[in-house]
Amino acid sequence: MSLSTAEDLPTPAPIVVREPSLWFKLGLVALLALLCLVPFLFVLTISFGHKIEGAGWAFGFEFSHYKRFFLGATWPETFQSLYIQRLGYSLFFAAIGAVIAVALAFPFTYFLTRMSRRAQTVWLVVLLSSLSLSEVFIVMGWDILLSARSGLPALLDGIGFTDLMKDLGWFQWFRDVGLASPRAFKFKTSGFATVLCMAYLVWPYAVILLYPALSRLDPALVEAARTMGARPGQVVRTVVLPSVRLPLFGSTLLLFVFLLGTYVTISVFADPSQHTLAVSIYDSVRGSTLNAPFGAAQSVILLITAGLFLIAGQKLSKAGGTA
């Protein structure tokens, strides 16, 4: 019985990867244009429309809505910066919420990648399942949790923490920052509750975005640093963070853009004087004013602002990668 050599074995058939056809490419471009470009062009067209008092609006080409946004409705008599302030609050709340979410997700994801494969799978399934919860459902839960009668303020009062803060003279500080009434703690409405709920809203996204980068981190680097005498904090600061700085920045930027459009959280937890542009857009389109062209103009400005931040973030990422 003769043994077969490598030359006698059949040659495996080469794997042929077919290039997508021209019609497939055109169809994909048409689908992207239908889902992305056409809605934007439609909103852009409406933003130049003419508001008809008591009768909706009509197509036109006027810049009065953009002038109202940047200069106010009474310009040139007086200058008003109401909508610029709302854009500023949009940027402020989104930035703080994204940073807090990534800062809390980073240590959790780091330790998650050090668990067994089974434990990682379970946690990832739980996180992916939590993404099915709508913003309305999450805000409703936080609304109950921060309620003065049945939530965290009532708990702090029941365990005596409120009286302790009063006896120590620290309760006045909570009143000064808007987290307490004259008698008890009060987290609604406040910037604290707003940012806390926004950070919780995008925390699962932050974990999922950071998981690939941290799971690919070579454990030998951490072990080498520990062998050389580095403490755990030094290892994270000098080895782990530099290795994943670009994913950290990219995740924060993506979550920041996502939070720019948060509506329900702002409506429930933010003070009316700190409402964001998303709330103003809804009030213009579906609220009491019924001014769709002005709402469209605000939408275009918010979208352009998000695009500028994405472009700036991409340039900074490239500069950081080549540094």
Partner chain sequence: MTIKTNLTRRSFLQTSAAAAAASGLAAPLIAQDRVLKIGSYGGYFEDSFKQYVYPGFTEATGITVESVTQPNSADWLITMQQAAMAGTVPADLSLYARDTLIKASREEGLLAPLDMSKVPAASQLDPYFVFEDSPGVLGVGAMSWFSSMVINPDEIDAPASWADFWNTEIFEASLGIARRYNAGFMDVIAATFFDGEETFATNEGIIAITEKAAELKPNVALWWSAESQMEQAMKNLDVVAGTYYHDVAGIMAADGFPILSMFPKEGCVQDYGSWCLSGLSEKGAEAAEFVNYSSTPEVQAIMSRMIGTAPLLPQEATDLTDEEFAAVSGSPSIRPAYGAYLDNETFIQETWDAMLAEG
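Rigid core (definition): largest C-alpha set, two forms, superposition within 1.5 Å. Since this is a predicted model, take the numbers as computed values, not measurements. Positions refer to the first chain, counted from 1. What changes on going to the form predicted together with its partner chain:
Once both forms are fitted on their core, a CA shift of 2 Å or more is seen for residue 26 between these two forms.
After the form predicted on its own, can we look at the form predicted together with its partner chain?
Only one chain is given; partner chains and other molecules are left out.
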């Protein structure tokens, strides 16, 4: 009976929808190609261009900029690992920033989803609106918060912490790790300030990315675990974390890729010995050397690196999903 009813039912609706969806898809592909592929191909073309020493550059086809990236401009006389080092710092800062942001966002979001509907809305609106702040604003804010006269060093000085450290003889340690001048604490420039600012930058994204997964988490699971005698820490470790491990991993990966291109934070808070590829790209293209081809070659390499990480992430999460 039910079978025949199903056969009797006319099913033209999906077909009608499918017809324009093909054009729609083609349109989407064309738009995507226009917005993503064309600029990328343009950058790729420029990366093979020819740099004219002391002037601009011209279109061409040479691999000298890729060679310079991996071996240095003066290779084979000398070898230069400068740009590989910068790529390394790009990955290093982005990874740490993303992990810290997600690690801090996770408990916050977990408790957020346990709040009343109204409180959740308020928090989410506040978080979403904080996304409208540009990186420049955020960096300016932290710049002031970490300054010697107006920020954290002044606070540490004011509450007597600086003198305490000096009396205890521990101040030298802070000087050795680059977090103090002979006079006071200093956080600019330091890896600490860089990572702090980068994590802050993407923290709202981390909350928003984790929110759907955590709010879908069935409270009954947690209650069941608690009823069976698990301590809160145990519940988080054995019930909550495993059930959201894919969103956790996915958000970390997304924020990592997002942070690879950070420029303002690095140029303000990081020491030149820890500058990333983004700074180097800007210096090549917009700086005084007008070396767009070298900037483009570095961008292509950064893009490929980001792509590799995304593919690897996809593979890992697929493997994790089936396991």
